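Single chain ahead, written as structure tokens, the form predicted alone.
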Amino acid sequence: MKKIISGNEAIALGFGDSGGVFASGYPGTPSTETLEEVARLGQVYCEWAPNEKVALESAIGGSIAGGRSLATMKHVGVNVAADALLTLTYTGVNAGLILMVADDPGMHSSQNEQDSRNYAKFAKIPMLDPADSQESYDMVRTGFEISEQFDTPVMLRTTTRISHAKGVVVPQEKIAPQVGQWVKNVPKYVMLPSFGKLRHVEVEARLLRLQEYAETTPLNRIEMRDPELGIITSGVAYQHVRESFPEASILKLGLAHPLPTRKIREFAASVKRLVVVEEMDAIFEEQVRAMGVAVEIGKNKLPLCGEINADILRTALGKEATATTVPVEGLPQRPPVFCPSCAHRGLFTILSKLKVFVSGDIGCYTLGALPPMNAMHAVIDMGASISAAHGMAKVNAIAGREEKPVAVIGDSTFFHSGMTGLMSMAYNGGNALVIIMDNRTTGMTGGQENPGTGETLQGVPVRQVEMVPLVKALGIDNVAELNTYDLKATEAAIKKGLETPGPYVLIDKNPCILRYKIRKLAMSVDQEKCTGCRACLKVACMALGLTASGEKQKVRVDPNVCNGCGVCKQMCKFDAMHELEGENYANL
């Protein structure tokens, strides 16, 4: 039966229909829904890991034990998992293993737009690059077959558009999950140098076999049309090419690595003009040029940064653009802000007031860097807030500066990779204030479970990891809890942490209001008391606005948006804000 599903949903369905046994991952847009959909389908076991390295290592274990396994993550997650990946390429697999990685051209929700095809080359493993939902589904099964045939992990790469766009999928006949034999094989799976040297030889021999496979597999196909123009492309770029140049001949690369050199030369010889269309890095173009094949248009006219669309292609190839992507002028700017009643709002209101240097991390709280708060000054990668703050403090001490840096990190990010930074700070006698926003969820990616939520991905109740004992176990003596909805108490706690020498940790335990659907009475403004000073607007809440008329604009509250956290009320010096009585948010 045909289904209309996204690429992420298609990969999940393909995993269940292809004999999948074990799946693990860490949430990260645009990959998150894949594992959530595996859980929803309920066909196989799946779990959230505390980070991507653990997810891949767990999948490796599942493969060694004989079960077809899947690890899911976004592109930057592969950086975290790279240690395991670059040795996995030596050990190979037992049952098939797929690493699904979702790239984010254009950085819709990421700190960089790295191209994961580089990792396939680096690790010398095959990479599949689907162009729609059907291919996303089909390539899971093909990936397992390649993995087992060639004794290799397989990377399945999507991009934001493939992950989230929906298309028609016709499922194949389902393969029942089977767990194969579990065999001890020390020379294959124990990467001591003596064994690793032998496995490296196998990796190089395997790559040669994969290159031969690339020449004959239907994953790479030539679509001959008008020989005047030939385009080499893959993934979502293939869709843009078909839209922009329906008459062009195309070499579509479903196997993005290794490339079919003979087929590329054959295709190049059959067309008059050769163009390489790929998002982000010039992975294909560089290899094609290295073969001695002339490329007329590649990154000399197509962008290295951001996504490609039909108009960009038309312009690059000398064709008139359709102007479908021209933005509408005059629209109001709507910067992202914290949800109404989010506990992060009170914290960053105080951090902004105190004008301290804040080393931030990856999560909803990163929004604290934006106006009007401007209260976060460095964001690098998952877990870096604590490590970076530690380094800052050490250099401050060397320079004779007394300023104590502040690190802000969420609970999921702390479990992911913040714990080691805090342990290092304790071990090395650091001097930073660490604030852990323990909202009991992985908030930025949609409210997924983590070791502190008390529940697994599949809804099984488990013991919660308690933050205070964990922090103390890492070597921190000064640990206190705070309530960031109370601005005075929050300010006092932060000042104490800044004034106390050595590592100091504050933990806010307010749950995510969106994830846990917390509702409170909305606020209202007494227009006679309001002076229009706008101090309350500094908390950057979308429920607050200004009256449309009058000699002096005053603040108003939208009761359908306000969730009654009271942070704005604490900013008012004229007692102009109060709670509305009774039910007032029926439209929520």
Second form
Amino acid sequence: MKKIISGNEAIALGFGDSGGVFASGYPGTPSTETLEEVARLGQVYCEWAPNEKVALESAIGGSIAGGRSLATMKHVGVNVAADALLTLTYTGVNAGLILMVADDPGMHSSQNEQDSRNYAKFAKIPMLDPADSQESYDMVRTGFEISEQFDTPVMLRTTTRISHAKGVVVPQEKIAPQVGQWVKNVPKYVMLPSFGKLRHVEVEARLLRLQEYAETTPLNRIEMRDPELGIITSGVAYQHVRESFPEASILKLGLAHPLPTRKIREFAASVKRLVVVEEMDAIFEEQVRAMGVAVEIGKNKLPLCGEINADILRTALGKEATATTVPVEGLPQRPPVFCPSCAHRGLFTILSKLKVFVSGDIGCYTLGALPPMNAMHAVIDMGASISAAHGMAKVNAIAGREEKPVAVIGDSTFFHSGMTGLMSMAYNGGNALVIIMDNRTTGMTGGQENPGTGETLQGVPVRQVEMVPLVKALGIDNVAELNTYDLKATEAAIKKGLETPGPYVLIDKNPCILRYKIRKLAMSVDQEKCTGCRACLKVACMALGLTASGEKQKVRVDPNVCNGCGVCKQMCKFDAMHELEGENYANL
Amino acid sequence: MQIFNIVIAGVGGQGVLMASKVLAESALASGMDVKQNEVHGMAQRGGSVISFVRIGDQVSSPVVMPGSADLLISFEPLEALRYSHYLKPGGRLLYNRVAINPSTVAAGMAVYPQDVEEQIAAACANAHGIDALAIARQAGNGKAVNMVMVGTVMKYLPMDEEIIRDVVRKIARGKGVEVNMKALAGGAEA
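Since the one above is the form predicted alone, can you give the form predicted together with the partner chain too?
Shown next: the complete complex, the earlier chain at its head.
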């Protein structure tokens, strides 16, 4: 039956329909829904790992034990899993293994826009590059076949516009999962140097066999139309090409690595102008040029940064853009913001007030860097808040500076890779204040379970990892709890943490209001008492606003948005704010 | 048929994605090809959200380009104005008149344009605003703004209205069905 589903949902369905047995991953936009959908379908075992390295290693174990396995992550997650990946390519697989990676060109929700095709080249493994939901579905099955036929892990790479775009999918006949033998094979799976040397030879031989496969597989297809213009492309860029140049001949690469060199030469010879259209890096173009094939238009006209769209293509190839309209200028921006009543708001109100240096991390709390808070001064990657703060403190000590850095990190990020940094800080005599916002979920990606949530991806109740004993076990003596809804107490706790020498950890245990659906009565402002001083606006809550006009603008609360946390009330020196009477809950 | 391009805009938490799902499922149930796409990164409430639905015999790109939307549905007036350039000449705009402050306005760093509806009228000759929140509340739940907006645009879509109602019944299930059906009907009359 036809369905309209996203690329992520299609991969999940494809996994269930293609004999999948084990799936693991770590949430990360735009990959997250894949594993959630595997769980929702409920036919195959799946789990959240605390980080991507654990996810891939668990999938490797699943493959060695004979079950078709899947690991899912966003592009930067592969950096975390790369240690496993670059040796997994040597061992190969037992049952099929797919690493699904979702790239984010345009950085809709990422800290960089690295091109995962580099990893396929780096690891010398095949990479599938679907162009819509149907291909995302089909390529899971093909991926397992390639993985088992060539004894290799396979990367299945999407981009945001594949993962999150919905298209029509017709499922194939379902294959029942079959778990194979759990085999001991020391030279294949024990990567001591002596065995690794032999496996490396096999990796190179396998790549040659894959190149031959690339020449004949229908994954790479030539669509001959007008021979005047020939375009080599893949993924969502293929769809933009079809949209803007419906008459063009196309070599569509479904296998993004290794490339079919003979097919490329054949295609180049059959068209007059050759263009390579790819988002982000010039991976195809460099290889085509290295073959001595002339490329008229590639990255000389097309951007290395951001997404490609139909108009960018038209303009690069000398046609008029369709967009003749321009956006209305000067409108107030509507950036993402802490939810009304989020526990992070109180924390950043105080951090902003104290003007400390905040080493931040990846999560909702990264929004503390934006105005008017401006209370985060470095964010690199998952877990870096603590380790970077440690380095800052060491150099500050050498420089004779007294200011103590503050690290802010969430529970999921702490479990992911903050723990090791904190252990290093304790071990190496560090001197930073670490604030763990333990809201018992992976918030920014939509409230996924983690080891602190108390249940698994498939809803099984489990023991929660408790933060205080964990932090103590890592070697930290000074641990205190924090309640960021109480501004005075929060300020006092942070000041104490800053004044106390050595590592100091504060843990806020307020749950994520979205994940745990916490509803409170809306606030209201007494217009007689409000002086319009705007002190409350510093908490940057979208439920607040100034009255339309009048001699002196006063503050009002939008009862459709306010979720009654009362943080703004604590900023008011005139007792103008109070809870609304009666049943009044927000509609957002 | 020519591709019918729809852009749906709003504020995170208003149900833009659910409305998009209803339109996409309805197009599929009507036997047409469809692609739907939005960029959803952060889960928070309050950011600007934009979603595309493209319907036709065969749809390639999931992205609607500025200047090519047949229909813009906005759940908030400022967002209607922000994305009004997605409309093609003669395109139609239906929007909810109930404003939600962006955080920049809430923090006193920017001013919500008081003449937003005049600006919308100047940007689009085919614009029509409704109080979707009041209609949603009448239907029984202020959160049903998204279904009110779907109701409002039903007559302009290349799908049969009964198919859309069927899809909403299927997706809403249980006690949500009655509220959502009332919201659709309320929107259709507005």
